[in-house]
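Take a look at this single chain in C-alpha cells; it is the form predicted alone.
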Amino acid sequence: MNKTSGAGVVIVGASLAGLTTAEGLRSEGYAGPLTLVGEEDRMPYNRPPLSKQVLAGTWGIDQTTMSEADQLERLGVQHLRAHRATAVDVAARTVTVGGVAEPFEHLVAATGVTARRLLNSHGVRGIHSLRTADDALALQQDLGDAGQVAVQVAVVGAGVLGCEIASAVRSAGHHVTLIGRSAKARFGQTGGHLSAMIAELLRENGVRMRVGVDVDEIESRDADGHKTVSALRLSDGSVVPADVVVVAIGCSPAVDWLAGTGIDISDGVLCDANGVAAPNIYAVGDVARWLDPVTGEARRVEHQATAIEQAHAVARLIVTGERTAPIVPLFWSELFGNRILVHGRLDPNLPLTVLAGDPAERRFVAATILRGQPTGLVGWNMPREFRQERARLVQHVVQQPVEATEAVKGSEIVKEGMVA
C-alpha cells in the first residue's frame, strides 16, 4: 500500500500533531512526497511549555522548536511556513493553499484550535490570549516592561491553562486574580474531582481567586494615546484591578477552511475511530472529533499525548491500512511544583478511591471505579504508581467493545477548552 508516486500527502498545520504525522508516514515506510502547512512563520514547536516553561522564565521560546529545517529536508519534507490552507476540492482532490489548488493523494487536517476572546477587548491593550509562540513573546514583554515591579495580573478562565497561567505568573512574583465562570476550578477530564484541592494550592500560594462570576466590562486608561486596561468589572459588581489581563477562556477548533467539503465540522472535524473524516481525508490533535469506541460519542481531546497517538495512528493507517487500538486520553500539568497527571475518564458521579499514598499529604495515585473496573486515573506526585495502575486501565479499555457502552454512559464527556 506504500505510495512513491502522485501528489502525496498534505499535512495542513505545522502543530505538534503534524510533525508527528509526518515523522510517522516516514517512519512507516512512506516514500512519496510530503508538505507540512504551517500558518506561523515558524519552524514546529512544542506549545504546552508556553504556559509552564516558558512562562516561568525557565525556557527561551527556542526551546519549544521541535525540528529544525535540515532534520525536515532530510526527512523529505517540504515545509511551507507562513502558510494558510483557505479551501479544499474533495472531488479533486486539491487544497487551496496561498490561492494554489495542490494537488492531495491524502490530506490531514492538523489546524489546531484558535484562542477565544474577550467580548470588547479589541484595540486594548494590555489583553492577552496564550496560545502561539507569538503571543508568549508578547505577554512576558507587557510583564517585563514592569522591571522588577509586581504588576496586578487577572486570569480569565480557571481551567487548566488558567490555572497554569496563575501558578507560572504568581511564581514570578506578580499579583494573580484567576476569574472562574464555574462555581469551582474545573480542572480538565477530571470531573470537578480535584477542584477543591486546586484551589486550596492556589489560594496557599497567593493566588486570589474570583469563581461563579463573569467579566462584565473592561475598564481602561489611556496611555500615550492608547486604551490599555487597568481593571475588570465583574457579573457581581465587584471591581479586580489589572495591569495585565490573561485570558483562558477555551478555543474554537480551526476548520474556516473546510467549509463545503461536506465534512461535518460543527465542533472541530468529526471522525470515525481511526480518524477519517472522508475519504482519504484525515484530522489529528486538537481540531479532531474522533469516534470514541468505547463511548459510541465523538469527542475532541485537547491533549498533547492524545495528539500524538492519533497522528500515529494515522500515519500507520495511510501506509499499512492497519487500524488502532483505542486512544486512552492522558494529559499532565504542574502547578507549583505539584505534579498532576490524568488518564482515562474520572466519573464525575463515582468517588475518588484511593490506590496509593494520601491526598492529605498531597502524594497519591485515586481512580473512579465502576463495577470493579477503573474509568479514570488521577496522579498527584507520584508518576511511578501512576504509571502501574496506568497500564491496568489501558489493558481495560482496550478489551472493552464498542456495544459495552453502559459501564460509562454515566460518565461526563469533557471537551477541554485549555490546552494542557
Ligand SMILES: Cc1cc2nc3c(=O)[nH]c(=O)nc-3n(C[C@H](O)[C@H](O)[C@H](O)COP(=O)(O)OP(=O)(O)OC[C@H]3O[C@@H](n4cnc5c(N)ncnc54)[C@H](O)[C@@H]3O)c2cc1C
Contents of the next structure:
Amino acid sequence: MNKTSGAGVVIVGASLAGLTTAEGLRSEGYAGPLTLVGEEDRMPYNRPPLSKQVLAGTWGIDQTTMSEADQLERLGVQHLRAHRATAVDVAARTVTVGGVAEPFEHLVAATGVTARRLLNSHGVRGIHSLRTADDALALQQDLGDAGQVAVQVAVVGAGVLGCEIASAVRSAGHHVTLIGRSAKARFGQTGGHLSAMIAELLRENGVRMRVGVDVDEIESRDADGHKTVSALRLSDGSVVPADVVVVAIGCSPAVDWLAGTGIDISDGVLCDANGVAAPNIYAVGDVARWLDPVTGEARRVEHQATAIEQAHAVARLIVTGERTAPIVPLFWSELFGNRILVHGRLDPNLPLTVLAGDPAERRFVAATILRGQPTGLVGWNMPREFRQERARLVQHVVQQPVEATEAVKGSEIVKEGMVA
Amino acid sequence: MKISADTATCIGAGQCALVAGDLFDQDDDGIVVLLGDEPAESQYVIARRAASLCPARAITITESA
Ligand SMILES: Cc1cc2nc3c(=O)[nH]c(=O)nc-3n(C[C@H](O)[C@H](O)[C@H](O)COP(=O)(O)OP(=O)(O)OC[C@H]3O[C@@H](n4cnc5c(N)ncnc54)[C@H](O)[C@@H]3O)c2cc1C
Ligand code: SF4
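Switching forms now, from the form predicted alone to the form predicted together with the named molecule, please provide the structure.
Complete assembly follows, chain above in first position.
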C-alpha cells in the first residue's frame, strides 16, 4: 500500500511548523508531491489558544483549526491523518509510516514536543498536561465536571505556560495554586526581568504562589473506584489540596522516530543554521535545534513565530537553495488580560531600560541594551510602541549571510531533479 | 485578491504592519486594522508574506481565480 504519491517532500508532524512548510513550499513554486504525516486524528490546529481562550471558556476547540481538509487539498497536500512515522532509513531515503517504508526526496521533521509528566502520576485521575487539543478537552471536562463549582487547582511549573494556565483557570473562577521549583517565575526569554511583575500580577488576581519547592508526592483518594488526586505534598512538607492538577514542567522533543539515523537527537534535532540535519533531512519548529550563527550555540525555541520563520526558510532552501538570515525569536503571552510581547532575548546581566510608558502602570516598552543596541525588547500592553521600537531594532540586525555547510550543498544537488 | 483578518485571533504582534505597513495597521490595543481588503497587484507578494508570517495565523488571503 503506497499511500504517498511517489517521492517528493514528506513532512512529519502536521501542526504549525509542518503545515507552514507545506504552504511555504507551494508558494516558493514547488509543484511535486507533498505529504503531511500527522499522528493526531485532527486537522492541524493552533495551540496558543488552548491555554488562553479555550481554557478560559471563550472559544470552542473548533476555533483553533488552522486548515480544513479542502484547503489542504487545494494546496495539493496529501494529509495522512492519525499516522505516525516510526523510523527513517537515511541511506535508502525512506520513512516508515504505518509500517510501510515511504520514499522521500526531502524529509522535514516537524514533530514538535510532548509534555513531560510528573513521576508517579500514572493511573491517577485528575492530573493533566496541556499540549494537545485532547488535553484541553480532558482538562475542561475535569474543571467543568465539578458542576460550575469552583475547584481547587494546582498548577505545577511556573514558566510561561504554567502562568498562563493559572491565569485562565483563575479567571474562570477556580482556586489556583501555582507551584514552581525556582524561586522566581521563569518567563520565556525574559532573563528574569519580568518575574517580580508577573508574580505580583498573579497574586493580585488571587493566584497563590508556592515557589522554590518541588512536588514530592501525589496524594489520592478513591472516587467511584478510581484513584483520584486529592493533594500534592511539597518538598517543604506542606500539603496543597488539589481536585485537579495541571502539569507544565516543560517538554521533551518528539525524536524517537529518528533514532538510529546518526542524526544528533540528544535535545531535539540538531541542525545547521539553515535547518539541515543531514543531506535532504531538515527540522523545523519546536523539535528543531538550529545553530545560531551569531552565538555559535544550537538551541531549540518553542514559539510560534520561530516555527513559522524556520518553516519558510526550509521551504525556500529546498526550492531555491537560498539560505536564511538568523531568526530572532518573538513571543507573546496573555495573563489576566495583560498582553506581553517579547522580541529577542532580555539579557539577565543587563539592566532593563524603559523606553516608553511606565511599568508601575503596566503599560511600557523596555529593553536590555548592550553597547547602544537592544538585545531584547519587551512590550507590556503597549503594542503600537512595541512595534515601532521593534522596527527600529530589526533594522539594526546585521543580516549576515550564513556559510553553506556540506549538508546544504548536498541537498542542492538533489533539489534540481524535483522542482517542477 | 482579498485579505481578511480575524481580530479575535490576532494577538497584536504587529508582524503584519511591520512587513506590510501599507496594508495593515494596529489599533490602540494592537489589534490588526486592514487598510484595504483588495490590494493592488503590486502588493500581492507583500500581502502574502504578511499573512504567512502572522504568528497567530489571523490573516487569510483569498486569491481570485
Ligand atoms: C498550551 C500552549 C500554549 C502556547 N502558547 C504560545 C504562545 O502564546 N505564543 C507562542 O509563540 N507559542 C506558544 N506555544 C508554543 C507553540 O504552540 C509551538 O511553538 C508550536 O505549536 C510549534 O509547532 P510545531 O509544529 O513545531 O510543533 P507541534 O505543534 O508540537 O506539532 C507537532 C506535531 O507532530 C506530531 N507528531 C509527533 N511525532 C510524530 C510522529 N512520529 N509521526 C507523526 N506525527 C508526529 C504531533 O502529534 C503534533 O501534532 C504554546 C504551546 C502550548 C501547548
Ligand atoms: S501579524 Fe497577526 S497577530 Fe500580529 S497584528 Fe498582524 S494580524 Fe495580529
